[in-house]
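Shown next as structure tokens: one chain only, the form predicted on its own.
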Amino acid sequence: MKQHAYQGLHYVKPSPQIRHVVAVASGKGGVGKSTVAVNLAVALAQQGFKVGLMDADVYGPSIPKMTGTEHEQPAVQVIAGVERIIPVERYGVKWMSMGYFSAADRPLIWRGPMATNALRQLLNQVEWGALDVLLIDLPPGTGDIHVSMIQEVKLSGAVVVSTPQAVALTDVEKGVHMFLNDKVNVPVLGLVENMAWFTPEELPQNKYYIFGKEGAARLAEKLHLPLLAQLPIVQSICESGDEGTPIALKENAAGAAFLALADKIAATLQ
């Protein structure tokens, strides 16, 4: 098993050079939130922004696999007398995940407080440097990790991901209200409807609404929030994630969709 580089490091606050911290959340698992987070990070970097992504899913970290960095291990350097973790860099993005510190086939059997403390220290010890945007890919739900991350850093906003399916929308709406709660008070930048329809590669004009039609669009309207994007199910998106080469790097319709999403996020933050 890999060694936990974060153990024993001195607690310090994250770099004040980070302009915006944005949570990518869902409230529901299986909606493709990490796919959206990774491709949004890459798309923002493609447009010239300095970007980092923190994978806050302790129990199911997928960022290393989706970025082709699963065999990397962050280094530790002493900077200004303090030990700092150096994030993995690829595709112009700085990546950090618990997946870099544990074997892929070994589960982390941790209670909530242990997981949140590890993430808090990991976040604060990373040498992010100057960033325009730090994305935090939150796990599903509205539990300990979410509350800890909200308390730990000042969020510029949250992007909430859903599928059009009714069973997903119920939990996603709870996730939205978590951010909008007056005790949390984090702006929701908008909703992303993922898996909005299925389009076969050989029939790019065809749309099959296998998870329902425009459910997240209706939820966005109900909650008076922007609908930031409707992203299709395309075989190349799945394959790119498995291969560790995000689709946002490709010059095709799926890649263009993530670039358009990045444009909207950047415009909202600015």
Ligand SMILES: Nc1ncnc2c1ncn2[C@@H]1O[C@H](COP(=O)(O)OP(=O)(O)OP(=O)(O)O)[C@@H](O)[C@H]1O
Given for the second form:
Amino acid sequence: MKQHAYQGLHYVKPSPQIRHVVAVASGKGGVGKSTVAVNLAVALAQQGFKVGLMDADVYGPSIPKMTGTEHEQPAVQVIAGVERIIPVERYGVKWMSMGYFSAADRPLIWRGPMATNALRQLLNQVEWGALDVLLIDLPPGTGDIHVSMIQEVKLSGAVVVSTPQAVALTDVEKGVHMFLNDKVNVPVLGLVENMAWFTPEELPQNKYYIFGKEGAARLAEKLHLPLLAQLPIVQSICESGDEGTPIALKENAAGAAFLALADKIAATLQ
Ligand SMILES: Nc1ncnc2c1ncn2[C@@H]1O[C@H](COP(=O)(O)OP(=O)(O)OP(=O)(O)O)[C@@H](O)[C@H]1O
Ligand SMILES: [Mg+2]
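What would the structure be for the form predicted together with this ligand, rather than the form predicted on its own?
Now the complete complex, all chains and molecules, led by this one.
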């Protein structure tokens, strides 16, 4: 992207063609936000919804890799005299990420405001078309990018992902309050407890509570929020993310868990 293009920014308003914008967030890193976001997007698309996903992680975009689209180049089209970026389509979902514009093995060295501006511009310039849901995969934390996204994009709600361990829960609680805070007032649709237990593929009945038991379930209760899903640690969830073929495409227990999550989110939004 050209440097001069950062000027003349507008506040991002979701296009009137987008019915719901939903953030997938967590105060904590590495808990599975991107995994949940990608699989939720694919599961919603399988149920017939028109879905887009915006990767708001400028410093560590994982959407291109997780969707097997890392070698794609979004097209640019001039529409009504304005350059518009066409999202990459795969698995019935429209994907957009800063990762499509930067080399995967080079870090982006940007200060906060620059990253925020670049993301704002990207979101503004994408030709999403008509969507039922645009998911936003937020980076970890509660920093600059989050604050501007939350203030400038009209969100229908947020899905907050946590693992069960105590060390994640404190940060996740902060993440929840970032949305519920009365200056922002974004409804939290519920919590997703990811890595809730480990189930070996060959022993599908066994559950090992590696990161503690029900931590996120208890947090949901404390915050009076729905617990939308408890997703186990399954080797194939990680492998399919690495391979770029989301598990939600597969007919197995883990795939079904994401379809059930998509059902709940669709019901909540309607
Ligand atoms: N339920 C699961 N079972 C097995 N592996 C998982 C599961 N959920 C996530 N993972 C793996 O854990 C790693 C971290 O997941 P992911 O990148 O989705 O987390 P994140 O919260 O988006 O991280 P970041 O904070 O860096 O954005 C990935 O390798 C992913 O494949
Ligand atoms: Mg991520």
